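Starting off, we have a lone chain in the form predicted on its own, written out as structure tokens.
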Amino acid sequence: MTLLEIHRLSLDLEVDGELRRIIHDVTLELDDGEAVGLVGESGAGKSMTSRAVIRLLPRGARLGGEVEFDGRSVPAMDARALRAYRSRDVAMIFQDARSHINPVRTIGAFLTEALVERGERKADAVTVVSELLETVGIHDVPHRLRQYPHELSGGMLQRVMIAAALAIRPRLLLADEPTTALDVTTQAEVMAHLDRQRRGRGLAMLFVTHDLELAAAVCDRIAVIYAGCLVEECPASTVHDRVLHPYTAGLLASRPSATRRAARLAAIPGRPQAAYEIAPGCPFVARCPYVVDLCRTTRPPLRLIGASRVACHRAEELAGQLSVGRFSGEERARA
């Protein structure tokens, strides 16, 4: 069952000035207990996507296109319906935690707020997240119920808003970037602690990250986005074997392989293009190693391949090219 619906969003924010657009017709849907990955650079859209979903944006912000929760609009719901939804239904993991949860208040009363504002009683508050503390990997919890943020590692913050996040009993976890901040053992720990929660208590989840390999590890199916626009949708399981974007294969070339050498990282060309300085053509034009004239006069429509979804003109006469070359200097000389 189709828990969210995402169809034809687009956001306009104020930069220097005026109204800019920063994401452009993103249709993405999320059925009940699924996992999906929203992959892209810094600046692609990602995090502002996610924000919508819970309807938390800048003050000006103009909305389009519609967001649908369990067949409710949520750009329509009043208040008192927005209130009850983000206590509700929908919680957030924001990337950096420390600059998320209040300072001059402990941990303790962090996570119960929630609990009690709902009416739940105090101490059934506190059993529930001690419970979860201990599950996601903090342990002697009555200590740490009775500290204060800036006393608790970056690595034990996250677990702490990753149970914050957990205790309200939410249908959709909205996960953005939980482990940037963090060293590559402690952010294993996270999602791997995320990962089992989630399955355990048959979320749904929208997992914001830049890592694709990541996403591919805990997610069911991948969603790239650059420069505002969707451009592959996939399943997580052909993501290495079957790319049809090229933006998806330079994602996957430039990040270190465990199992291979080489002289040195492979790189996408240019620089990262903001939604609203993209032309009327493919979004990625100007750093595409394989663009074509149709490319720079007309914007690709997302279509359907298979399992896939992807918004690139020459992708089928790429697809395996892509998934063999992981964007070689040779690959591009033989398109």
Ligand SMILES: Nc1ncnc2c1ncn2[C@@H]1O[C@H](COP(=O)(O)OP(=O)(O)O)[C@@H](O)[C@H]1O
Contents of the next structure:
Amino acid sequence: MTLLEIHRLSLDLEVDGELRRIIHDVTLELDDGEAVGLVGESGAGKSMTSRAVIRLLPRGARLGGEVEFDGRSVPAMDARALRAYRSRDVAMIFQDARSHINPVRTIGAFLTEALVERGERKADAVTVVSELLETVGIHDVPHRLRQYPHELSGGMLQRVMIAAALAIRPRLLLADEPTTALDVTTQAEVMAHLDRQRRGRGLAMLFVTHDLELAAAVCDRIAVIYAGCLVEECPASTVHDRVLHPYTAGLLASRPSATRRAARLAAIPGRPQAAYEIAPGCPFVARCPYVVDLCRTTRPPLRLIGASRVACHRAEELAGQLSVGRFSGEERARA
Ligand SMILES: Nc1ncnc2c1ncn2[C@@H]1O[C@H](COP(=O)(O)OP(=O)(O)O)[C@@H](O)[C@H]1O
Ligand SMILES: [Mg+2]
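What would the structure be for the form predicted in complex with the ligand, rather than the form predicted on its own?
Every component of the complex follows; first up is the chain already shown.
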């Protein structure tokens, strides 16, 4: 069953008195219990897309299109409905836990707050969050509950954030780069806890990351966003052998792998563009090794090809030929 439906989402933000387009056109669905990875480079609009789902946007933001959760329009919710939605249906895990946890309140107060606010007894709330802390690998719980955020490491605090998100028993988790700020070993541990808890509870998750391979490992489907446009959506299982958009192939090429040498480590040529910078054609035109004239003039619509949706004029023609090497330099000279 469809739980979340994002339909033709657009977003404008005010920058220096001018409205700037941050998201062009994002259409995405999540089923109950399904995990979708929203992947793209920095500035692509991943955070803003996930924040639109919970309506946590900068002041003056103008939202277009529709976001429906379980058939209810999120943009149309009044203050009371929005509060209920945020305290029961959907929970967000932010990249930087420290700046989202009140520094002058104890971990216990932070964790139980939402439950107490919605009318649950304090003692019951403490029991619930204590069990949750154990499940995300935090021991000596009574002591932890009395501590303040500055007494915990970044990894510990992110586990607290995950426990807080699970505590409200939401149906949807929004996880915005939940492990990016952590060191590599801690990243793997925290990710494993998040993944296990999400699966165990059958929660849907929108997992925001710049790391395509990580997304493919923990999600059912992948949605790739470039300059505020959704360019490809595909089953996670096909990411390694059949991506259809040149940008997705570029993302795959940008990650170190055991089979490619670090010296040939590819990055996509050029820099990521912001949504407000792109011309009328394909958003990826300035960096794409496969560009033809049509790409410069006409924005490709998302089209269904097999189990994927892709916004590339040449998708059929290039299917199976998109080369990771093409992005790593050795083929670009010949392109
Ligand atoms: N508060 C804001 N006001 C204006 N522009 C913003 C604001 N926050 C983010 N942006 C811009 O919106 C675009 C998308 O940002 P974001 O969703 O944070 O990207 P991502 O999470 O993919 O790195 C970027 O170009 C960024 O500079
Ligand atoms: Mg972000």
